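Only one chain is shown below, in C-alpha cells, and it's the form predicted on its own.
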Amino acid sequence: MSDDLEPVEDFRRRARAWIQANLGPVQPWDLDQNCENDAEELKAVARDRALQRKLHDAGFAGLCFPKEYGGQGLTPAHHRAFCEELAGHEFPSRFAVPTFSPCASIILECGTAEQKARHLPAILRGDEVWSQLLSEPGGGSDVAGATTSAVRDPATGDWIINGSKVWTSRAWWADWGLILARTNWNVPKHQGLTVFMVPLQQPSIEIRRIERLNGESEACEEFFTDVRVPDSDRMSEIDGGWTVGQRWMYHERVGHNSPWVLRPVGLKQNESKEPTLVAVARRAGRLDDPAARELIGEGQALKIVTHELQRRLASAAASGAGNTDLSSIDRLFRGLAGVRQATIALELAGGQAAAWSEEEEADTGSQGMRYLMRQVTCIGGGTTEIARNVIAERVLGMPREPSGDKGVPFRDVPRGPSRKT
C-alpha cells in the first residue's frame, strides 16, 4: 500500500461513523429488489441514485476508482473496509449490476480517455444507470454469435445498427447501454464485433417487457431500427469487439465481488423478505424432525462455502494470484447451490408449497414459486454449461469440443433450420 494512503484500520473508523450517521437500516429492496408494481420500483430507484449521489458527495464513492475519473483511489482492503461496515444499512443495490459490474468496469479497463471522462464520473455521482444488451433471441448462450448489426455510414462515420436483444435487466428506466454487435459477416463470428455505448431511451429503440412466472417483469426484450451512434461511442477496435468482450464476460461473473462493487459483507438473510430454512421448517411443524435438521444443515453448509469461496477468488484476483476464469468457478458453484437451496426450501414446506394465502405468502408459500424459478440461478449471467466449458478449457486446460463454426465465415454459418422451397 502506497505511503500517501490513509491506513485502512483509520479508514474503517472514520466509514463507520459516516454511515451510521447519514445512512439508514438496510431495506427489503436493498435485497430482494422486488418491488410491488411500477411506481414503487421507479421510487426505488430515485431513491438509489439519491443514495448514490450521498456517497459521491462524501468521498465513499467507487473507493477503487482512479480519482482522475471521480473515484478515491483506494486498494481492495479499504473498499472491503467499508462494505463491512456498511452491513445492515441501507445501499444503491440497483447500481450493483450490472452498472458497476460489468459495466463501469469495462468502461474503465476498456473505453477510451474521453469515454471515462464523460461516464465514470457520471455513474459515481448517479447521474448514469447502464445495462448490458447482450443476449440475442437465436444465440442462447453463445453471445459471439450475434446477428444485431452495426453498419458504417460512409457519409458520418455514424453507425447504424439493428437488431434485437433480450433478456436486459432493467432496460426499461435504464439510461445507457452496452451493445456487442455484428461489424463483419465475411470472417469466422469471434473476429467480426464490435463494442458500442448507447443511450437506450430514444425513439429508436423499442423497449419490452418481459414478464416471468413468478410476476416480475425486470428484464426487456430490445428492437433496434435504424439506431445511429456516433463513432466517439465506439468503445472497442472496429471488428475486436471480441477481446473486450471476454473481459466483459469475466466481469459479468465477478459480479458482486467486484472490487468496483458497492454492496454490504454478511448480509443476512433475516433482513430479507425471503425466510429463514429453520423458519420454513418451523412453519411447517418439522424442527423436530432429524430429516429436516439434516437439510437445513446442508442448506447452511451451501451459505457457508459459497461465502469462502467467493471470498478466495476476489481475493486471488485482487492481488493477481489467480486465473481471471476463475470467476466461473464461482459462477458454476452458485447456480448449483441456487437450484440446490430452493429444492431443500420446498422439501421442509412440504405440502404446504404447493397452495397459499396471502399472509403464508411470505413464509412457506414462497417456496413454491422459488421451486419453480430455481433453474433462473443457472442461466442469468451466464449458464452454468458455459461456465463448465470455460472451467474445462482455460482453468483446467483440457481440449476444445471440435465446433462446426470454428474458421469459417460468419455468413456461412447455418443459423437455424433451412426452409424448403
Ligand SMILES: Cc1cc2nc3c(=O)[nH]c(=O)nc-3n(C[C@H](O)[C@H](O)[C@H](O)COP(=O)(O)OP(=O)(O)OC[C@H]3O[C@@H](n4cnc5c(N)ncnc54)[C@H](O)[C@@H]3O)c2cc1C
Contents of the next structure:
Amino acid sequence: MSDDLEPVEDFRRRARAWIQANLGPVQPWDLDQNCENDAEELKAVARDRALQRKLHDAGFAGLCFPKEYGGQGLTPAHHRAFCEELAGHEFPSRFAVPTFSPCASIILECGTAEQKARHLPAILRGDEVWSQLLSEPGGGSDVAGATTSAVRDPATGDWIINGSKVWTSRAWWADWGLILARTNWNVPKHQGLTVFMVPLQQPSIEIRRIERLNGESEACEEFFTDVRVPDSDRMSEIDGGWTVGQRWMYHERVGHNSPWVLRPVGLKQNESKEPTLVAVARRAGRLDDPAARELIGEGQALKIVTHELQRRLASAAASGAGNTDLSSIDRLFRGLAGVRQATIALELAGGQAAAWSEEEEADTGSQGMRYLMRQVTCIGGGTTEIARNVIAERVLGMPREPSGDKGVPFRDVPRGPSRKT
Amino acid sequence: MWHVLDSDQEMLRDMTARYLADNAALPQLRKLRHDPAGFAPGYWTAGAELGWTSLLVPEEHGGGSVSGRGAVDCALIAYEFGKAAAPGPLVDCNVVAAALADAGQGTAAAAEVLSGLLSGQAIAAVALGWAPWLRPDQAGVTVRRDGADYVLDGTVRPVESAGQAQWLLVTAHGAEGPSQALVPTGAPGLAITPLKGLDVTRRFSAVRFDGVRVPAAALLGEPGGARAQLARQIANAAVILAAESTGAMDAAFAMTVDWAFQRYTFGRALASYQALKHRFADMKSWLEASHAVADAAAEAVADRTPAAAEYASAAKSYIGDRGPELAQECVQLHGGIGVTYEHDLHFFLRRVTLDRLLYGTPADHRRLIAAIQIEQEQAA
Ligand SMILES: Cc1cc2nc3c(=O)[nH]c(=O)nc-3n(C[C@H](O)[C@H](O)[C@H](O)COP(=O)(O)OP(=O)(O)OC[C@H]3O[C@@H](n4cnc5c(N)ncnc54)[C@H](O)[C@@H]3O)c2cc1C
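To test you: the structure above is the form predicted on its own. What is the structure of the form predicted together with this ligand?
Expanding to the full complex; the earlier chain stays at the top.
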C-alpha cells in the first residue's frame, strides 16, 4: 500500500457525489438477476455492460484491482465505502458473480501477465462477462473429480477439449468461461487437472438451457466437442490446475462478500426483490397476530445476524485471526438462513401462498414459489454439506472423511454414470 | 468477542478472567450450591474494584469505561462471566447503575445508591418480572398516587439477588403508564421469598409489595413516563446477557470438541463420524454468529445508534434461541455423562437457559423487533 492513497473519507465524499449525479435508483432487474423473458434479460445485460463502462470511464471500476490492469489500486476500505454509498442506486449486478468473483479474482491471482493484461481491463470496461465451468453432470461437490478432458495437439500445441459442464449460470449470454479440465488420467485426481479460458460463443460449444422448477432458465449445460484452445489460454501449470482450483473454491465461497465485487451494502437497503416480511404479513392480514409478529421479528433478527457474521468473518480475515476456511462458516450460515427466511415468508403468507394473481406477484411476489426454490441457497456455490465438511475438518481439525480416490490413479477411481440426454 | 481489543480492554478482560479463575473456579462454585447468596462475601466488592459495575456509568457520576464505549467493555466482562459460569448480580447491578446515571441530577439518596453500587458495597435488584413492556395488562406490580407519596402493590418474580440486595428498582403500572421507583428492600410492606432456581449460584426470589409507600423522590423519571428508560434498561440487559451466553456457549463447545477427540466408539473417535462432524460445524456457525451479533449489539447500544434497540433484541433472541440449543447438542454428544451433576457441562447449560429467560424470552424480543419494523414501515 502506498502512502499517497486518497483518504477513505475523502474518497467516500467523491464517490457519493459521483454516484448521486450519475447513477439512477436501483432497478428491479438489479435485485433479482433473472428477467421475465430472454429479450428483457438481454436488454438488462446490455444495460449492465453500459453501467460497468460508465464506472470505468469515471475511474470507479475495479477499486481494488491494480492500476496497471485498469483498476484503481485502492484498499478494501475504499471498496467498502463505495459499496455503502452505492446503496439504493443502480449497479451492474450481472458483473458481480461469477465475473468479478471468482473469475476476475482468479485471473488476477493466477493468470499470466499477458492474460491479466488482456482480460482484466476488458472486464473492468464492461466488455467481458465470464462464467465458471466447474460442475459436471457426474457431480458438482467433488469438483476435482472433473472428467471433461483436454488433450494436447502435438502438431500445434493447442488443447482439444471434450466433455460437458452443467448448472453454469448465464452461460448462454456470457463471453468467456473459466474451465477446469482433466489433462492426466494416470495420476490421482488432484494431480491431473488444468485450468483454461475459453470463449463460450463458438460453434464447437453447444449450450442448452435448463429450466428450473419455477420456470426460470438461467442455468445452462454446455457440450464441448473438439473445442480448440491455444496454449496461451492455459491458466495453470499443466496438471497443476488444483492450485488454482483451491483459490477458486475460496473465491466461490466468499461470493458477493468479496472486496473484488461491487455490490450495494447496508441493512436498510433491500438486497433482493423479495418483499419485506411486514409487507407479506400485511397482505395476509396478519399484522396484529402475535404469532406473525414473532416470525417477522425472527426474520429481521436473522437478517441482522447474517449481516454481522459476514462483517465478523471479514474482520477476522483482515486482522489475521482467521484462515480462508472460515469463509465456509459464512457459506453454511447464509444457506441455512436463506432456507429459514423462505420458510418464514411462506408461513406468514399462509394459505394465500397457494395461488396468486399477476398484481400480487408484482407487489409482494410469490412466497409459495420462493419456498419451492428454497434449497437453492444451500446448493448453489457449493452445498452446505460440503461447507460442513470444510468447517469440521479444516476449522475444527477433525479427521477427514474416508475417500475412494485417495492415491488412486484417476482412471481407476469408481465413478457413477454421467447423465446423458 | 472482538478479534481485536486495545490494550486497556485486554487488561480489563484479562484481570476479570484471572480473578474468576482464582475465585470462581467450578469446584468452588460446586461448594456454593446451597449457599443462600451464591457467592462468598468480598467476592463482589473485589469484582467491583475490577470495574464490574462502573462501566456503564459516565465518569462524572463516578464510573468510567476503558474504551469510551461502556456497553462494549461491559460485554467483555459478561463474556468472561459466561465462560466461567461466574456468580454475582452482574446484569441487574449494571442495569440499575446505568439507569441512575442516566437519570442525571437525582436526589442525594440516588447518588448514594449509585456510589454503593460502584464500590460493590450495595447490590440493587431489578424487579421487572417477565416482559412487562409487552404485556402491561398483566403487570405484577401497580402504583397509585396517595397525597405526596406513591403506593405499590403486587408481586413480581423472579427477581435476582433480592435477598442480598439493599435496593430494588421496581417497574410498576399505573393509570398514566409505567413508572419506576427505587425502593429499599427493608421498606415496610415489602416481603422477599426465596425461590428455587436453575443456576448453581444465581439466586432468585419473589418480591411482594403490600401497600409499600415511597416518596415522590424515589421515582426514577416521570410518573407514568418510564417507557423510554425501560427500553434502554432492556437493551443494556440484552447486551450483557447476550455476551454472557456467548461466553458460556464457547466453554460448552470447547469442552465438547475435546470430548469428540477423546471418546472412541466402534474403534473410532467421535470426531471422525460425519454425522457428528456436521453437527459440530452447525454449532460452530451458531457460535460465530452469536459472537458477531453480541458484539454488534454492544457497539450499537454503546453508540446509541437508531438501530440499538433492534440490535439488542436481535442478539437476545438469536442467542437466547441458539445458546440453549447448542448446550443441549453438547449434552447429547456427551451421552449419559452429559446429564450428570458430576460433569461440568451443566453449569453452562444452566447459564444459557437462564439468560434466555431473563429480561424477555426470544419470542418477546422478536415481537419487540416486529413492532419496530412495523412502525418503521408505517412511517416510511
Ligand atoms: C443457483 C445455482 C447456480 C449454480 N451455478 C453454477 C455455476 O455457475 N457454475 C458451476 O460450475 N456450477 C454451478 N452450480 C452447481 C453447484 O455448484 C452444484 O449443484 C453443487 O456444487 C452440488 O453439486 P451436484 O449438484 O452435482 O450435487 P452432488 O455433488 O451430486 O451432491 C448431491 C448431494 O450429496 C451431498 N454430498 C456430496 N458429497 C458429499 C460429501 N462428501 N459429504 C456429505 N454430503 C455430500 C451434497 O451436499 C448434495 O446434498 C449452481 C447451482 C445452483 C443451484
